[in-house]
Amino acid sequence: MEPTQAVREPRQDRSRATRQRLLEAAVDCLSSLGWSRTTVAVVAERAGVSRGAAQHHFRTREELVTAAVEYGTEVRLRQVREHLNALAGRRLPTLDVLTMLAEMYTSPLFRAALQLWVAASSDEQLRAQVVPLEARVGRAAHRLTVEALGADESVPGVREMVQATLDLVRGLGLADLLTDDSARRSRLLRQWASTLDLALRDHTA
């Protein structure tokens, strides 16, 4: 290895580590502080880096928080996929799938994404960044849910049942924002699992 390459690689590693700390700190700030208080300076402080270092990676707050939500979502979806792959072809019970999805939508990441979505609803420039992100995230979550349920979307009505499932867990995530809604959520998930089992019984892949 050339000396210049040896120097370059540690620098690149440090740069990647700094970027990751910023992304994780941004999710944490959005979730706990909200949009208005999540500034580049606040995120940089929580990440333990200088504001200049933060702005080297992300020029604006909008760029930082959008990247943070995308990064967090990719990490979470990858973890879920790895869990499914570890099952080696065995299918999770429907209630376990719903519980796993509900955990995604009651997490700090969902709270952070919600702050971003609300801010984007009244900011045209931010909305232009968030709408494509939401579309990508929505497609990825849908594909993962289809896979986890073993659903056959070629059957009429099955795609709508999958989408209703995602709409349900997102709504349950909203219901959990202000108060602990876990007891009611558990009852609803059990009932919806029974409904899904009946609806998909003869239409699983």
Given for the second form:
There are 2 protein chains.
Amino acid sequence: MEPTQAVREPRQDRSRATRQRLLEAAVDCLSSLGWSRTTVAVVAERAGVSRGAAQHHFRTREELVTAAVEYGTEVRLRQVREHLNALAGRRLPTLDVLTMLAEMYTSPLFRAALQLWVAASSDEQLRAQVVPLEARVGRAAHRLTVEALGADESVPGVREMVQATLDLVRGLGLADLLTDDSARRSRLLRQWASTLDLALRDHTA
Amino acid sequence: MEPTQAVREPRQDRSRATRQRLLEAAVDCLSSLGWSRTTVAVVAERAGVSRGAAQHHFRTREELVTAAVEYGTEVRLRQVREHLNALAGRRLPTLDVLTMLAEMYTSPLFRAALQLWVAASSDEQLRAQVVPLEARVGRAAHRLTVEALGADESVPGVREMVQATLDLVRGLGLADLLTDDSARRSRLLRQWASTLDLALRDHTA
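Okay, that was the form predicted on its own. Show me the form predicted in complex with another copy of the chain next.
Whole complex next, starting from this chain.
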């Protein structure tokens, strides 16, 4: 007995909403409880979803957590993309771009990703799933940063300066893990903005 | 019955040697097995020390691991210090300084410290122990970097560039966690060396 179109649609919507609640709860749990306490059961409870329904979507913690970090990153990158599109070609000041990046790398999403990265570093099976995800996220973040900075990567050294910017904010994310590093970070980003402007100045469109 | 001086000394030496073996094995275990599999028992076995002797030195995993990261860092910083002293005032090329820093932040010791940092981010008690350690290590690494680069921090912006250098290599350490990032890192450090030389040039002694 096939359900009618009208019945099937809401059920798919419900399933999608459940999945999304689980993914969001998984990022929450990871960033606040850490890897070992983030089980499918704990995430299901935080999402207000039955354990059976959670198991239907994600069989293992590894599957759930990898999907959650991927989903969270896609959502965040899409927001940044929309923000850039809304500027309609106007360039953001370099410091604003850096501040936006630093916010991404000090967010609960970064903390969740860090838990996943670190767990994968001593788990071969998980590493095999996380390495392609890390590569995709890395490429997407790089492209967005190039675009936001208006950087011309055909000029020697510019690609490395964009990469250095992303490695720098990743390091800043780590420095913010245990203590509030925001005051030092602000001073550092102001300095970095002028360094970057100097390095990219003659090469930007 | 007090042991004679001759007997007491070797016993103290033995105890110190046991402790050191445990600390070194703990860094090994953390970086290869990760936090959750690094128990006092596992570390004792890797160190070739009885479980009882290990428990005599360290009651908990947290105590052992924090001491191990502190010990490993002190040893590494002392080696760098001796290397700088041996130069007797000659300045290392900036790229050599950066390469030395990047080696520290991609070593098993950094991976071990990362495991500890990330575990502490969701464990209040552990965080209370790790925060002062992180501060001490951070200050020592900063001082060494200033000295190795011959940077004059009284010049506006120089302090932030030294900090950015350390945040950058920390980010590079993270980027090397799951895949070999050495080729990209070399290109990036060459570019960073010229950026840093430019920023510090008029201000170095």
